[in-house]
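Here's a solo chain for you in structure tokens, the form predicted on its own.
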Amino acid sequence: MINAEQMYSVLDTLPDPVFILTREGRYVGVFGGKDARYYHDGKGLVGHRITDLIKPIKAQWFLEQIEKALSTQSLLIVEYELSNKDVKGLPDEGPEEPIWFEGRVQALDFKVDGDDVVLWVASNISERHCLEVQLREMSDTDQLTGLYNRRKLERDLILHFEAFTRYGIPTSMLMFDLDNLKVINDSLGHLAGDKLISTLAKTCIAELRTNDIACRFGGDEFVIAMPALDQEQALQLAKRLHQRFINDLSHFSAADTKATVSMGVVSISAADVTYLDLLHRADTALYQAKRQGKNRIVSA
């Protein structure tokens, strides 16, 4: 059996930092953190409280995790970020990217000075988190246009539909596609068609708000979800975007046929049962725009 001094030595050589924290967030022990690539010496934390060091909102989150670990008496695994903006007394200027950690929090079966305590192991996972973000973006992004794909759109539409049904927050949708793409493909080749599609995507990126969700729905068909816009507001945005499309596509033509765009605009209504009803009504409005002569907007 190893003695207490040897056990302390083992704990102190752990690559990741290990904290013993009371329910109130007081550091009563700090071990490990010997991987100098990621961590500074944390011994000076002992005796301080999280609320002394971390700004209120983030500090409250840490205290909530400690309370959860103590109340459940089970291992709690959390991911969180920390930056200089979270730490009291540091200037807001600093690295643009925060450091991401995985925390493993476990209630201990003894008290320190009469206080319940947890063991909190913090592992720097910034590189893994960055890779996960990149993979998620790749899985949600259309390769040709750089816009989101249908999978991402449908996930977000579910959330916006819930926001409408619970809180009445509107979401509108614009569905559009290229007119006469087959004629242009047959005359100028499919690379010209791809350039047309890419041009539409670039126009969307330039014109839309940051919280609008633009996706390539399939082929030459696009969908834009516009959170917090009602039907009339969405129609005004559609008109502005349509005019921009006319300008940007003006030099694409073949056999006296111009590349234009037809659009359908809809908003979530109380009659919609799921987000699929919204998609169906948008598709119907787009079909009506086609039937009425193309190069126009139908607001359903």
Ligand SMILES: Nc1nc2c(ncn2[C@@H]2O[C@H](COP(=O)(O)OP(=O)(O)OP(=O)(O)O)[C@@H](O)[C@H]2O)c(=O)[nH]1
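Residue numbers count along the first chain shown, from 1. Note that the rigid core is defined as the largest set of C-alphas that superpose within 1.5 Å between two forms. Bear in mind that the values here come from a model prediction, so they are computed numbers and not experimental data. Compared with the form predicted together with the named molecule:
In the two-part rigid description of the change between the two forms, T284 is assigned to the same part as D142.
Two rigid parts account for the change between the two forms, and C-alpha superpositions put the rotation of the smaller relative to the larger at 10 degrees.
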The other form holds:
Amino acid sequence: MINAEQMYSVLDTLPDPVFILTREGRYVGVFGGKDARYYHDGKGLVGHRITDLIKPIKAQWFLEQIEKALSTQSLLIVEYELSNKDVKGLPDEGPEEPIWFEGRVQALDFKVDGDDVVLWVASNISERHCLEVQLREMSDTDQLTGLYNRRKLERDLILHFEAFTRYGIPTSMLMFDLDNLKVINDSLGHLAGDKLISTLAKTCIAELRTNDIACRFGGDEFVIAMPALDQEQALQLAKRLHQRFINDLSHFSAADTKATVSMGVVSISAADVTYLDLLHRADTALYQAKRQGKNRIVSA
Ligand SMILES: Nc1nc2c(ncn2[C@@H]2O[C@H](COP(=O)(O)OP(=O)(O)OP(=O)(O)O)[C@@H](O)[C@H]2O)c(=O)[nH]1
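Having seen the form predicted on its own, I'd like the form predicted together with the named molecule now, please.
The next block holds the full complex; its first chain is the one shown before.
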């Protein structure tokens, strides 16, 4: 059988760090964390309290997790970001970048110096976290243009709709569509059509504010959601953008067909029940612009 001394040696050799923390956030034991690629040596933390080592807001979060693990007596799994610069008493040696951790926190069935304690195992999940962020970005992004896709737009529109119904903050929407893309594809080729679509996207990126959400809605149709802009301001922006589009598209033309853009502009109104009503009204305004002869803006 393994003896107590050997057990201690095993604990200390663990690649991931293991902390024993009291309800008040005092480190009463630190084991393992021997993989220096991923962890700083935490031995110096023993005897200190989280609140003395970490900034108040973060320290409070740790205390809440300890409390939760103690009160539920079940395994709690949390994710958090921490750098050695955030924690007083950690050495400079070790990873320089902030680390994303998965913490597994479990109440222990004994007390230390009369205090309830938890076991907190921290695993470095930075690589996985980075991949998750990349995946989320990819799933929100249209491949051809780099603009957001419809999924991301709809998620954001739900929030903007809530901001309007709760606080009266307006959001306007511009829906636009290339005119005559089919003819251009047929005469200049599909790649030229793609180039047109990318050109519109580049102009959007150059012209818009950072909190505007420009999205490729599908095919040659785009939607821009403009938080905190009323209809008149949105129309001004649409006119500016339209002028830029016309300039940028002027050298793409096929026979006597000019590459132009039609636009519909709307703002959330009290009569809209969900963001889908806003999308529907934008679509109707765009349809009117097409019906009235294309290459124009309809504000409805
Ligand atoms: N090159 C290219 N063409 C596309 C892409 N997506 C959709 N299209 C084409 O764009 C056309 C879109 O249909 P419409 O909007 O009805 O065609 P349009 O000629 O622009 O007609 P109007 O909008 O009425 O001016 C279709 O012919 C599609 O095949 C794309 O990613 N690249």
